[in-house]
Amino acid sequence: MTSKKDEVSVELRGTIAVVTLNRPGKRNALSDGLMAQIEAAFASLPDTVGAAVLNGSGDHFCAGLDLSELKDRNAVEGVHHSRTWHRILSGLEFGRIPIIAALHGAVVGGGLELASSCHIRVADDTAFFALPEGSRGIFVGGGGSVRIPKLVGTHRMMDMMLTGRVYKAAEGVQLGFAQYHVPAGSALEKAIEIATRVASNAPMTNYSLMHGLPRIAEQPADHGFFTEALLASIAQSAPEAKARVRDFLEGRAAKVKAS
């Protein structure tokens, strides 16, 4: 039985890490214990990982909101709780690393707030997207009306939340919810794959990809254009940056080819 010590895993393969929610009996519901240990999982990480997988242990990535700590939460209560999930989403989403989803199973409510404060989203055939908030009577707390819209769009979001409107893996694919659709079984294999790809590339870009982006989409043009100037400077300048377009220019680096 998963004691709440061990609701968290970390596997360190090479420069990657393998970060697994371990609430199987639960769906991987999301406790604030087990918020606070993806946390403190993530924080933990050695310097020499330079990308993470998030992977759901069992049938399921995650269920959501454990509602059973819902019942008795005050207001007050409720705007400090949905601020901690803020943190701690916002801490993945703009930290050290990129982080790949492994989707497979339930991706619904936090969960979906989960996998969308992810970089890369990979769902297998047995993933489902759903946001029933507005069927139990609640509202999304931890960044979900931010983060989704920009996935899939107001209105998509509007629906699912009016109506409990589920996605099947194909249809949320094209839609935006995730990049990759895999077989069933298969989504935390690709998404190794993926970081250990991502963790190959010069860290100085993976983090300015990671916090520039996002950034420099919410921008007015002219402000962005000035961002992407002051980061494509910062990034070329690392020595590892140097390094490897010498590599290109003296022949060492393979060229882009079609797959």
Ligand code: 1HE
The other form holds:
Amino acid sequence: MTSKKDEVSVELRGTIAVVTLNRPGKRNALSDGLMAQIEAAFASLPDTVGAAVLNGSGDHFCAGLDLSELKDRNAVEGVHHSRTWHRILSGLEFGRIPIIAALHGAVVGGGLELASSCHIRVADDTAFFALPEGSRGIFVGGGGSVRIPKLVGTHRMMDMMLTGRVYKAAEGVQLGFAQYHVPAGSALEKAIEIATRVASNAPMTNYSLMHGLPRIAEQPADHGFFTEALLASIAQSAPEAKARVRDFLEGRAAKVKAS
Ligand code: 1HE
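Provide the structure of the form predicted in complex with the named molecule, given the form predicted on its own shown above.
The complete assembly is shown below, putting the previous chain first.
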């Protein structure tokens, strides 16, 4: 297991944390050691952190699975490896805080799977999206077959894997790989701005969005309505919600504005 202590850095900035993949020499390829450090970094964030940014150092967000660790893995080890990724990436998706991915350069293979487990993605103009697994004779193993079709559709993912198709930033954002497209070099700044805003939301609102919304989307409509009613009533009964509504009614809160 390749593991260096400093392959993930965490910088606390008030209510947000900036988590950086720090293996630029290998284009932030996800070795077992790096995956373990990602898990540990998010697990150890203090309770004062309300949102995080995930980004990569160097010219690329992430080159995907560290292929050098794949060559000797047998079928049983492969299943456990994939299940470990599922645990770690589900831990991000269904963790305590929303994560904003700041994307640039390669967002490929397992790197796209990692980005897909985040809650908001900001892509700068250098970002490109691909699933080279198809060309390498393998399959996604980090939850990509579950998460990526939800972003861009099953047949688009099929095409990417069958043909090695690469999407550049502008088209990729239009298709749903990311929600924001920003100039080259500014993904981190934009992600920090978004995370700061997200961290100021009521915690129950963020929790309901992260944990409730994706589950409701998979429920039959009648169950979804019921779950929604429960979450709505819990969120609105919190003292913080009452205070925020009062602030609006008494003219102290910002109005909704078309920017
Ligand atoms: C790597 C990896 C890697 C770079 N595993 N070592 N992912 C891929 O198939 C993508 C493979 N990588 C690339 O296509 C390119 O490296 C990039 C487009 C991302 C970047 O290109 P470039 O020219 O900036 O860098 P480079 O010269 O290709 O790579 C620099 C070094 O990083 C080099 O090692 P060096 O020792 O010769 O310096 C590369 O070998 C190394 N490197 N990417 C290992 N991925 C849970 S299942 C998920 C399945 C997958 O993710 S499959 C897709 C894997």
